[in-house]
Each structure stands twice: as C-alpha cells, then as structure tokens.
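Presented as structure tokens, the chain that follows is alone, the form predicted on its own.
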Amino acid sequence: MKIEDLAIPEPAKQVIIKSGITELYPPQEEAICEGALEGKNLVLASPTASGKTLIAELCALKHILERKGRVLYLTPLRALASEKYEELKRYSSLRKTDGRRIRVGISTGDYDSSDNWLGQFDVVVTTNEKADSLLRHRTKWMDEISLVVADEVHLLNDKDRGPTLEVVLARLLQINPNSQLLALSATIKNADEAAEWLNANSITTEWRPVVLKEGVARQNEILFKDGGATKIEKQSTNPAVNLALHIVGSGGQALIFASTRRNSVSLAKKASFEVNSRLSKPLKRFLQRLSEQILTAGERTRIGDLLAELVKRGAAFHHAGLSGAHRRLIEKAFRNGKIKILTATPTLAFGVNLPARMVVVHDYRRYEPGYGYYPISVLEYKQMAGRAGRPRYDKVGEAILLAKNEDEQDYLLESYVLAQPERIWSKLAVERVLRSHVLATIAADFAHTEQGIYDFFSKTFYAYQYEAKAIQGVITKILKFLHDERMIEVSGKDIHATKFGRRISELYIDPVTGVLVREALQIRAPRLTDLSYLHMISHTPDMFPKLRPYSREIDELALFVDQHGSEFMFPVPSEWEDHIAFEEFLGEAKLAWVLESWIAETSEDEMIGKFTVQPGDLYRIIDSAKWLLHASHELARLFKHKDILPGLSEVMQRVQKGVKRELLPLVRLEGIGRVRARILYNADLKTIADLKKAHIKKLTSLPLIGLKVAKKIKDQTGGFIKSEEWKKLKKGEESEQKAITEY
C-alpha cells in the first residue's frame, strides 16, 4: 500500500513522502486494514523499527485535519517524549480547516499545575506521570481528546511505571469513552488480552524492515538461531569487544549492553584502545571536535573527561549517570555513524532509538541488592536485540549473547534466542502503588462512594486479568488509612477529600510522604536548619533515587548523623536495636548531605569523588528535591506554618540553582548559572545594580563571560551600551575568532 493511496489529506501525504517514506511496511498496512484511520481502537505489537510511530502519526493527522480533534501522545520517559515531539513537529507546516497550522506541544514536568496553556496545541506529548497529574487537576482540554496514543504499552508489566500507565488509560477511557485508543507495544505474548481490556483490535507481528539474526557467541564462533555458524577473527581478548571490532571492520557499528554502569565504562575503555587504529583521519578530526564539545558542556567532571577521552578514539559509554547534555551529544554522534562502539546499560533498550548493525548482550544476569544475581526476562532481551539493524542502512542486524561454555550456549539459545517473550501482568494491586491512585480517584471527583471507587478499579487491567474482588481488599485498607490520616471524610455513603487530601493528590506525592511532612513541620527539629528540610524530604518514599551507604562510608556518615542530631526532624534509629533501619537512615543522611553540598556550591567533580554520585544521578536527586520542597512549602502554607515559609522557599531556590544564599539575585538572570554567578560575585559585582552600572569591558574581561553573555546581562539589568562601543567590541571579538580559526 502506497502513501499516496491513503485516506488522509493530500498535504499530509506530501510531508510523509518528502521524508523518504513512499509505501507502508506490512504491519502498517495491516493496521490500516484493521481500521486505524476509521477510528478503531488498536493494539499494535511489533518489533522495534517496524513503523509503529507512523501509524500513530497517520491517525493523529486524520483526527486533526478532518475531525477537528485533539491528540494526546503518552510515553514512559522524558527522553522518549522529546524524541516523539521532534518527530511530530515535521507536520507543523500543515494547515487545519480553519487555516491555522498544526501545533505540537510537550509537557513532562511540574506536576502541580493544570497546564491550561497546553489547550492551544493539537498534539500534546507527555509522560504517563504528567498525564496522570493533569487528570488529577481535571484539566479542561483533556475532555476534548479524540485520540490517545500510548507508546511502549508493554510497560504495564513494569512494577514502577506500569500502574500509572494502567490507571491513566482507564481514566482516559472513563472521561472520553468515544475517543480512539492506539496502543503501541513490543511483541508480547498476550497482546490480545491487553486489546480485549482496551476494547481494541489486536495486531501482533514479528516482521522487521531489517532481517534480525539472533545467536550466541562462544570461543570466537557465533551459533545462530537458524543453525548457521560464523567464525570470528580474534582481534581482542574480550569477547564483546572482539565482536564489536568484527562488525566495525565490515563498516557497521556495535552497541554493547552491559549489566552495570561500571561494566559499561570498563568495556568502553577496552573498545576505545582497539578501535582507534581503525578510524580515518577525517573521522578523527570530527571526534576531536566532539570531545571538545563534551568538555565544555556543563561543569567539568572526571566522568566527562573520561567520556571525552574515549570519544576521541571512537568509543563511548551511555548510562543514567551521565548528564543530559553528554547523553544527547553521544546519541547524536552514534546515530550519525561517528561513534563506532557504544556501551550502555539496559535502560537504553527502553529509551531512545539508537539502532546498530550488531547488538551484543554482555551479561544476561542482573544484580539486585538483597536478592543477588538473577536472569533477565525474555522480553528485556528481545528489547535489546530489537536495536540490531539500522533501517535504510543495513540489510541484516545481528543480536548476540555471550556464553562461556557449551552448556551455557545451549541454555541461552533455548531460554532467550528461541524463546517467546513472557505474558505481561498488571502490578497495580500493591498498597504502596495503589494508595495515591485511590486518593486521586476521590480528590479529582472521579468517584464519591466506596462502590464508585470499586467500580472504577474494576475497569483496570488488573481487574480484567484477575477479578474485581481481588483488588477490593487492598482498596478497603487504603481507604481506612486515608480516613485515619484525615485525607478523606465519610458522610453516610459519600466520600470526599479534605483540603489536605486534595492538596496531596494535586502535588502528586505519596500520601505517606504527605503524612511524614505534616508531622515533621508540626514537631520540628530542636534546631531548624537547611539540613533539617533536606533530610525531611530525603526521609520520604518519594525521594528518588535513593543512595545506599557504601561500607567505607558507614563510619563517616554515622559521625555526620551524630554531629547533626539536633537538626533532624525524625528520630535516629538505634544502630544496635535495628541495624537495617539505622543504615536506611544513613542513606537518607547521605542524600541530605549531597544536597547540602550542592547548595554550598561544591563542584560536581568534588561530589563524584566524595559521595560517588554521578552527574545524571545528581540532577535526578535535585529534580526530586525541588518537587518535594515545593510540596512541603505548599503543605506548610496549608497548615499555616507561616514562620517557616521563607526558609523553605529559600532552600528550594538554592537547590534549584545550586548556590549559596548570596548568589540568588544573580542566578535569576538568564544565562547565569552557579559558576558564572560566583565569578561575577568574586569580581565585586554582587547585585543587579552593580551589573547595571558595570562597564561592559569589565564584564567581558571575566572568565566565561563573553560578549554575548555580557550583552544579555546588560539587556536584563537595564544597563546602557553605547552603539560605537558595541560595534568596536564586536569587531574585536570577530577578529580574535578568525585568528583562532586560522591557527
């Protein structure tokens, strides 16, 4: 089926054809035949790169251009949301029947907002959590949604992200029963069951645009799924690197999945030494420039320095510990074929689209603290294997597992290569998970009786897979907790949220977090400091990621806790009576110490050395802290703790910027972060008034304050620059830049 034959407006066809797509893949054609463009609900389960996104785009165009509809596009991760947003923006040139262009919006943060401004967009891309937050705020424009696209719907099986996706889909079907639902998934065993729950047609296919060869490598030989075998020349003592070098030698790229961050870095180091001699001179020049970009993207750290060094040699690593800027640079260079070998942790398999000619699964086991090593699921393996083969570039993609002996080779062939992905199961009926969703059902006025709550949850995937009664016991227990903690009120059969309960739901925090913060703000610490607030939020279940204390840190952390005992809002557990609780408290104290160091302007590199916390983790901790400090501030306002509002507000701003108190006025300026603000302050430019009066030559003479930044400072502070002086400075900078380029 050709694009030009589709029942969509002609201008939309032209945009797609200009992008290089002229005809549909078989799964896409099947989706059209199943009624995707006629408004039928559909679950499309097919491998990575089989074209699921295009079906979503076609349906979206149909709704916007012909039905005056609105589209909600759900993704599990912020990185995926950004990727889909960029893809959808290519349709922005198209005009609707009213003459206005299609508008695409994105929102992935700020859970305490109804975001009514999103109502101006025809397509809104969000994470599942943001959509849940918008539903809790009863955002008006969500009632107008005519198409819901749920990407990566197999993550219903995920214990952390699955329940939110499940509740969001059930809620959207409740408020928009006539809307179309398009659920996109990896190949799963029970896609038809998910389709029945969603009242949808189901399409499951193994078709891929690039042939996938799966196999197991042992002793420099790959045994493939079809019984064939290939001998590999031994170029490296490391089996994973050896496979990567083999594929690079044939003009391809390799993606190696390692079980841990440490292993991914170690493998990247080994690969970089081996692949360097195989790079062309033009490629080496490009990689040198990329290396310099990495060094100047954000604060300089040892992890950034290492990444920059490896990139020069044609290899890189990718994991959650990297800063967002570094991850984006690596992803772009790998997509463009410049980085030849990329090592990554498995989270990449569920994230952004980075295909390679060969995927090597270095270790099929994962380590879980408290549980030891355990084999990964077939679904996780298939997700990683699905990255093999670049559409339009490769005819064949290879996904290879590594075996140490013949028995392990047989096990991997049978248990992964030849196996089918597992069924997905709802993870909703866990009290910790379900608690906030039950409260939200009441607080957002989706149900006002106990039976009404049961009725809503009887429409979830969990109730479909088991039975409605199976979840009622957990809900009853949660309702008792919410009532005891004064989040809901009961009058006869009617149930309503209190102001406290409603605010907890809107703030998108666990009710247990709300109770802990309420009690902490009431009882207070004997000595209230910044650390008091930072530890308070670190003590809550919503603080993520948690930091575990390493054995070498125990004594230092115990001393830190002892020295700051009067500043904690919660009692310190006895080391001897409850050792586990004591170690958990040390982990919370470590988190608070990390945040305290951040607002004391400790550099990222120093924090890596002192706390073994990497930039990516640090930014996630900061994001969690900002959110929880905002929530604490709102609860303090609700309970009229006026005396602590200024302190909470200030520490929230300092966490956001990573600065001491005196830099707050400076970091409010656009383009001025913690490093530039400290440079300005140390140059005796301490206030906005100082900056307004400062001569522009003084500003440009300071480190990291170039002409553009200086001009931006002057524009924001109301400072005046003479026209002649500006021209002279600009000319001088251009001459200097030209000299550097020529050199």
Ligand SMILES: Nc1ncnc2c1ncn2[C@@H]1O[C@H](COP(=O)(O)OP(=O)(O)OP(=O)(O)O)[C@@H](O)[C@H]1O
Contents of the next structure:
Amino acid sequence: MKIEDLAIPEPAKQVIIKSGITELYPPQEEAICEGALEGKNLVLASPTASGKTLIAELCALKHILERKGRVLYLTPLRALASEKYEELKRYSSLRKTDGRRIRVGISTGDYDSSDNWLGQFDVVVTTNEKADSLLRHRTKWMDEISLVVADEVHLLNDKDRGPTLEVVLARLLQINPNSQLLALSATIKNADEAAEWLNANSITTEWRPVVLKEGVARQNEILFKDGGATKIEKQSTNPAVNLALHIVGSGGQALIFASTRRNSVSLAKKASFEVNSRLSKPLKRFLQRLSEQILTAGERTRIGDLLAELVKRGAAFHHAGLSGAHRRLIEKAFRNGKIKILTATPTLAFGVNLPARMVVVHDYRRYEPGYGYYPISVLEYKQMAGRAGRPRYDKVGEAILLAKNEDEQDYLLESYVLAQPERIWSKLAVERVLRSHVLATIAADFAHTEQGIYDFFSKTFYAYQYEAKAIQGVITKILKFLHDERMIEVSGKDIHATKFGRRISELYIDPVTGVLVREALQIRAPRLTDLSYLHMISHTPDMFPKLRPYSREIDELALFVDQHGSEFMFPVPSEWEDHIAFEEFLGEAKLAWVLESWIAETSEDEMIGKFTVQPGDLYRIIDSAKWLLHASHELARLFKHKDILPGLSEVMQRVQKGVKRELLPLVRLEGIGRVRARILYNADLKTIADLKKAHIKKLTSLPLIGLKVAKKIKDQTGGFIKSEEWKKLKKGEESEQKAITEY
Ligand SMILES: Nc1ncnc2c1ncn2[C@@H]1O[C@H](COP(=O)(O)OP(=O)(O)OP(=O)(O)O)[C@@H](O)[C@H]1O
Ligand SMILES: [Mg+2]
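What's the form predicted in complex with the named molecule like, now that we've got the form predicted on its own?
Below is the entire complex, every chain and molecule, led by the chain shown above.
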C-alpha cells in the first residue's frame, strides 16, 4: 500500500513522502486493514524498527485533522518522549480545519502540577509517570483525549514501570470510554491477552525491514539459527572485539551489550586500541573534533576524559553514568556512522533508536545484589538482538551471543536464539506499588466506596490475568493503613481523602513517604541542619537511585553517622541488633552526604572520586531530591510548620543548582550555572547590583565569560553597553567562540 492511497488529508501525505517514506511496511498495512484509521483499538506487536511509530502518527493525524481530536502519546522513558516529540514535530506545518497549525507538546517533569497549559496542544507526549500524575490532578484536557498511544506496552511486565502504565491505561479507559487506543509492543507471546484486556484487536508480526541473522559464536566460528556457519579470522584475543572488528572490516558498525558499566568501559577500551588503525584520515579528524566537544560539554570529569580519549580512536561506551550531554553526543555520532564500535549496558536496548549491523550480546547473565546471577529473559535478549541491522544501510543484521564451549553454545541456541519471548505478566499486586494507586483512586475521585475501588482495580491487567479477588486482600490492607494514617476518612460506605491524603496523591509520593516526612517535621532532629533535610528525603522509599555502601566505605560512613548523630530526623539503628537496617541507614547517610557535598560546590569529578557517583547518577539523585524537597516543603506548609519553610526552600534551590547559599542570586540569571557564578563571585561581583555596575570588559576578562554571556548578563541585570564599545568588543571576540550553555 502506498502512502498516496491512504485515507488521510493530502498535505499530511506530502509530509510523510517528503521524509522519504512512500510505501507502507507490511505490519503497517495490516494495521490499516484492521481499522487503525477507523478508530479501532489495536495492540500491535512487531519487531524493533518495523515502523510502529508511523501507525501512531497516521492515527494521530486522522484524529487531529479530521475529527478535531486530541492525542496523548505515552512512553516509558524521558529520552523516548523527546525522541517521539521531535518526530511528531515534523507535522506542525499542517493546518487543521480551523486553519490553525498542529501543535505538539511534551511534558515529562514536575509531578505536582495540573499543567493546564498542555490543553493548547493537539498532541501531548508524556512519560507514563507524568500522565499518572496529571490524572491525579484531574487535568481538564485529559477528558478530551480521543486517541491514546501507548508505546512499548510490553513494559507492563516490568516490576518498576509496569504497574503505573497499567493503572494509567485503566484510568484513561474509564474517563474516555469512547477514545481509540493504540498499544505498540515488542513481539510477546500473549499480545492477544493484552488486547482482550484493552478491548482491542491484536496484530502480531515477525516482519523486519532488515533480515536478522541470529547466532552463537564459539572460538572462531558463528553458528546461525538456520544451521549455517561462518568462520571469522582471529584479529583480537577478545571474542566480542573480534566479532566487532570483523564487521567494521566489512564497512559496518558493531554494538556490544555488556552487563555492567565496568564491563562496557573495559570492552570499549580494548576495542578502541584495535579499531584505531582502521580509521580513515578524515574520520580521525572528525573524531578529534568530537573528542574536544566531549571535553567541553559540561564539567570536566575523569569519565568524560576517558570517553573523549576512546572516541578519538573510534570506539565509545554508553551507560547510565554518563551525563545527558555526553550520551547525546555519542548517540548522534554512532547514528551517523562515525563511531565504529559502541559498548553499552542493556538500558540502551529499550527504545532509543540506535541500530548497528552487528549486535554482540556479551553476557546473557546478569547480577542482582541479593539474588546473584540469573539468565536474562528471552524478551530482553530479543530486544537487544533486534537492534541489529540498519534499515537502508544494511542488507542483513547479525545478532551474536558468545559461548565458551560446545555445551554452552547448544544451550544458548536452544534457550535464546530458537526460543520465543515469554508471556508478560502484570506486576501490580505488590503492596508498595499499589499503595499510592489506591490512594490516588480515592483522592482524585475515581471511586469513593470500597466497592468502587475494587471495581476500578478489577479493570486492570492484573485482575484480567489473575482474578480480581487476588488483589482484594492487598487493597483491604492498604485501606486500613491509609485510614490509620489519616489519609482517608470513612463515613458509612463513603470513603474520601483528607487534605493530607489528597496532597500526597497530588505530590506523587508514596503514602509511606508522606508519613515519614510528617513525623520527621513534627519531631525534628535535635540539631536541625541542611543535612537533616537531605537525610530525611534520602530515608524515604521514593528516593531513587538508592546507594549501597561499598564495604570499603563502611567505616568512614559509620564515623560520619556518628559525628552527625544529632542532625538526623530518624533514630540510627543499632549496628549490633539490626545490621541490615544499619547498613541501609549508612546508604541513606551516603546519599545525604553526596547531596551535601553537591551544595558545597564539590566538583562532579570529585564526586566520582569520593563517592563513586558518576554524573548520570548524580543528576538522577538531584532530580529526586528536588522533587522530594518540594513535597516536604508542601507538607510543612500543610502542617503549618512556618518556621522551617524558608530553610527548606533554600536547600531546594541550592540542590537544584549545586551551590553554596551565597551564589543563589547569581545562578538565578539565565546562562549562569554554578561554575560561572563562582568565577563572578570570586572576582568580587557578588550581587546583581555589582553586575549591573561592572564594566563589560571586566566581565569578558573572566574565564568562561565570553561576549555573548556577558551581554546576556547585562541584558538581565539592566546594565548599559555603549554601542561603539559593543562593536569593538565584538571584533575581538570573533576568533574566540564561547558557548552560552549553562556552566
Ligand atoms: N514505511 C516505511 N518506509 C520506510 N521507512 C520507514 C517506514 N516506516 C517507518 N520507517 C522508518 O523505520 C524506522 C524505525 O521505525 P520505528 O521507530 O517506528 O520502529 P518501532 O517499530 O517503533 O521499533 P522499536 O521496537 O524499536 O520501538 C524509523 O526510522 C522510520 O522512519
Ligand atoms: Mg517504537
């Protein structure tokens, strides 16, 4: 089927054709035949890169351009939300029947907001969590949604992110029973079941745009799924690098999945030594420039320096410890074919579109603290393998597992290559997860009787897969907890949320967090300091990521806890009576210490050295901390602890920027991050008034303050620059380009 022949407005077709797509892929055609454009609910399960997004786009266009509809696009990750947002924006030149252009919006952060401004958009892309939080605020425009796209719905199976997706879908179906639902999934065994739950038809295909050859390598031979075998010349002692070099030799790129960050780094190092001699001169020059870009993107750190060093030689690593800026640079360079060998942790397998001619799955086992090693699921293997083959560039993609001996080779062929992905199972019935959803059901008025709550949860995937009764026991227990903690009130059959309960639901925090913060603010530490607040939030179940103390840190952390004993809001567990709780407490203390160091202006590199906390982790910690400090501030307000509001608010601002108190006025300026603010402050430019008075030459004489930044400062502080002076300076500046990124 050609794009030309689709039942969508002509200008929309032109946008698609212009982007290089003229004909539908077979799974896309199937979806159209199943009534995707006629408003039918569909679950589309098909392999990586089989073009599921385009189906969603076609449906969205139909709704917006012909039915005055509104579209919600759900994704499991922020990175994915931005990717989809960018893709959808290419339709923003199209006009609706009222003559206005299509507006695309994105919203992923700030859970305590009803974001009514999102109502101006025709399509809104969000994460599942953000959508959940919006539903808790009963945001008006959500009642007008006519199409819900749920991307990567196989994540219903994920114990962390699955339950939220499930609840969001059930709620959206409840408030808009007539809206269309399009669920996109990797191939799974029970797509039918998910479809039945959602009252949808299901389409399952194995079609891929590039043929995928899966195999298992042992010594110098790859055994393929179809029984064929290929011998590989030995160019490296490392089997994964050897395969990668082989594919680079044939003009392709390789993506190696490693199980840990450390392995991904060491493999990238090995690869970089061996691939370097195979790069052309122009490519080396490009990589040299990229390497310099890496060094200047954000604060200098040892991890950035190492990455820059490897990139110069044609290889790189990609994991959650990297800063966002570095990750984006690496992704782009790999997509453009510049980086030849990329090693990555499995997080890359989800979502982000980064195909390579060859995928090597280095470890099929994964380690989880407390559980030990376990083999990954077939579903996960297939997601990684599916990244093999670049549409339009590669004829065939190869996905290879590594075996040490014949037995292992047989095992891997049997258990992964020839195996079918598992069924997905709802993970909703866990008390910790369900607590906040039960509260939200009451607080946001989705139900106000016990029966109403059961009825709502009987519409979830969990109830569909097991039976509604299985979840009732947990819900009853949770209701009792919520009642005991005064989050809900009961009169006769009627259940409603108290102010406290409603606020917790809106703040998007776990009810247990709410209780902990309420008690802490009531009882308080004997000596209330910044650390008290930072530890308080680190102690809550919502703090993520958690930090586990390394054994080498235990003594130092125990000493830290001892020295700061009077500043903690919660009693320190006894090391001898409850060792597990004690170590957990040390982990929380470490988190609080990390945050305290951050607002004492410790550099990102020092944070790696002192705490083994990498930039990516640090940003996630900061993100959680900002949200939990905001929540604490709101609860303090609710309980009328006026005396601590200014202190809490100040810590929150300092965590956001990573500065000491004295820099707060300076970092409020746009373009001024903590590094530049410190430079200004140390040059005796300590206040906005100082900056207003300062001569522009004084500003530009400082490190990291170029003309653009200086002008930006002047624009904001109200200073005046004579035009001839501006011209003179501009001439001098031309050779020296300094970016305005926040520093
Ligand atoms: N009909 C088509 N013709 C040519 N290219 C297409 C067509 N449909 C989609 N593509 C391209 O295929 C690529 C992969 O599509 P998409 O991201 O939608 O995959 P997906 O099925 O969502 O996979 P994943 O499981 O990785 O999310 C995109 O670059 C898209 O532009
Ligand atoms: Mg997709």
